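Consider the single chain below, provided in structure tokens and representing the form predicted on its own.
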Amino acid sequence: MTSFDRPHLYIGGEWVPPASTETIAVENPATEEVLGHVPAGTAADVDRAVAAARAAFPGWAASSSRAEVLDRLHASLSSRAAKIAETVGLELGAPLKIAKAVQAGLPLAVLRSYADLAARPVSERTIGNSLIEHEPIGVVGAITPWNYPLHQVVAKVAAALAAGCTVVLKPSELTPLVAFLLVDAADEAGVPAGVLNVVTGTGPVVGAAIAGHPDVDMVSFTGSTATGRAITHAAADRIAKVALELGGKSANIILEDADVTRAVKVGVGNAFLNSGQTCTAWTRMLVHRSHYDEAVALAAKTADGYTVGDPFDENTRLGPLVSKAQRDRVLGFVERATARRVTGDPSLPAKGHFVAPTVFADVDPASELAQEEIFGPVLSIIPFASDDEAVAIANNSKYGLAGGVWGSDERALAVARRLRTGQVDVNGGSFNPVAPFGGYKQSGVGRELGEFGLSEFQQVKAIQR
């Protein structure tokens, strides 16, 4: 036994045999080498999980120490900091300072701002002769990807404890093992059994139990826009809530009055954050004519100047990805393309499944390329020759995540307003995390994060006197 193998599930407050003896290999994507072993999560499995938090949810629903037990589990967390940056290294092969700052740093923000939510007292609201309340939904199934394996986890489970709700999660089996550490942190802090359950398990066993149990009554799933559709159709048929958060094709817009050096530059990190794996990447950079060829010339050299290899080579800026199946699905793209590809080929890693740094000029903004969620290190770049012309083609699109506008602030304002998305940054601005964070059309239904994110995990009941 390797010391990444977890044979047991959390139930109940307990590690507990899974109902099979069947296990999932998890690999280092850098090495191809098998990390360690999870459960291969049964149905019967999300049965005894949703029983133990339908038991769990009347006492932690009325309890008034959520805040204390939250504050527990952010310090029991915190302590693991260095270790879940290396696990998120290991098994998705984030580079070493992305992992320490992103993979470690933004769950811990989130698990503080939902720490500090749970202390407020909600104040009552009056409507007429109605007084409003608002209560816990009940029983949550949490599903979530691999691309951001704690972050995701955390910003659905710290809300909805934070608003009184239990939690079935099923993380990803991709990337499975640092969710252990958010339990291993949650037994050391003293979350009350039922309250956080894990099950371990492939999406079409453990995912569809969960988003079809008849005693989950939320499922809040990140993911893909097809299996979220599926989940949505699993849900349906006994009236449950869905919140999802799904893919991704963002523009980043490079106004004539912007600073186009920076902008560019930015932009590229963005789109290859995460080594493009990233749902709001912007992936499509619309740039005014006449920076063109300014814009396409800096991208490429940016792009072409990113070092690609091992995850904990400090020097290393791009990972690999977190398969080989995805590998091979961006290389499609790819090959696919008939845009002008701008950057180099450089010598790979002979192991792992890297994909080189690349950039596509003159693309086609109603093509595959312009039009898909690659989740790769996969940048296209488009020309405007008007503000009208450039949100016209961001908003050509079936996803409405993320964006980002540069040019002068009240300009690039009001660019920004126009876009159908749910999230834009101007000029830069940084991410906050306790800010909604969701998305329009095929991107999703709900919002995470802040007060918006813990809304969701809550019913409003009116009162009348």
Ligand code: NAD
Contents of the next structure:
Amino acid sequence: MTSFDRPHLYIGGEWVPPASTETIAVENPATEEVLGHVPAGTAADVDRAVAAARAAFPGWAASSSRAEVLDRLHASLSSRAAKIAETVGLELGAPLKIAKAVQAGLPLAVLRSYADLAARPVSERTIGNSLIEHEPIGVVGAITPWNYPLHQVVAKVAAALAAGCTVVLKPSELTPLVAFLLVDAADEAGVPAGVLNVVTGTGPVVGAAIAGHPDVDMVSFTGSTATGRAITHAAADRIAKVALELGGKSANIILEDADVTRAVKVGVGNAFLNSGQTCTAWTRMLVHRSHYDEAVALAAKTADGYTVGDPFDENTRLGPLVSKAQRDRVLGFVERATARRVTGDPSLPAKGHFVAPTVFADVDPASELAQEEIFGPVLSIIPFASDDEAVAIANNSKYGLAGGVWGSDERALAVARRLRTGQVDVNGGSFNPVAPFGGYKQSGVGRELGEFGLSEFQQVKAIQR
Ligand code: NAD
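Follow the form predicted on its own with the form predicted together with this ligand, if you could.
First the chain shown before, then all remaining chains and molecules of the complex.
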């Protein structure tokens, strides 16, 4: 037993033993030591959790105290902020400074925003003789990945709860521990029994059971495009709604009249945030030919300045990747690449799943390096000669999640409008936790965060009078 062992599932407002005694070991990716164990849930556990969520739904949907409950949940989760950062530092390998600011700070901000939205009086809307009502969609299955393990959970759970839905959550089997802190907080805050249920386990067992469950009204998923496709197929049989936040291959466009130094430095930081394990990462840096050599040299120098290592050392900028499988996958892309590698030190510690920040220049926009989501600290630099060419290269992707544009304001905004992506930051515009977040093309369906995220969990009804 370690202090991180969590032997029970949370179903119907109680910590209950799972149907099976099998467990999943959670690894510290920086040391390769086992941190703790969580239940390997089964379809029987999912059945119980869905039944609890279904039973709780009418009461929660009709409740007038959702805002107060979310307020209390925010207070009890906030009191765990230090523990959240430490847990994500341990199970994901996120450097502590970033873990505090992003892995703990962002979900707290998102939860705050949903407590506020739940408190907002519902405005009566009419269209002609119709009264327009927004109603919670029902029981939501939430399936989340490991890269922002609490943020991705809260983005779904807080929005669904604010809308009046009840939830069965399956966190990633690689980083399940932080989700238990949310459940501890929910238990302490008096979230009514059955409103939030958690079943840990693997994707093919627990995730698939949720996605295919006849009594789950909507599946909200974040993760790979391949799994998003499988979930969509599973939900299609019963015409259940899916909301999908999937992969990306975002472009950072540095125009002729950009502040090149800032654009490159911020761009490298964005690409390598969370060791490159970020769906919105600007992994393609597109640079106008007039600045190309300067940008390549600066990107390599910036990457070389990043300290890789122990997440709990305050000088560390890049921790390990989440798992050996993820590291092997990323190194596979690096080894197969034919572009010019300008930096990337392969001599990293033998222990821990570390990958050095790696920069490739002269990358063919059609190559694997420029087309596939690598999900590691690997940046591809591509030259262009005109704004039109930059837009064409940026949009030449099966994905459409995010992007950046740098240049004089009007010109950069014009380019931003032409990108087929759900988010674009112009001249370093900062992340907005209440702005709609989601993807075009194979980056997803639907939007998360803020009021757009809340409405994803609602049905719209027209009553004629
Ligand atoms: P994944 O899609 O396999 O896993 C995400 C979640 O889905 C996990 O909780 C997993 O258990 C669950 N899952 C897996 N198979 C399932 C199934 N058949 N039915 C239902 N649920 C299932 O992603 P991963 O293996 O953790 O990462 C693989 C790749 O996905 C990464 O290399 C990266 O490219 C991408 N990814 C993207 C994001 C993002 O935010 N866009 C996040 C994580 C991973």
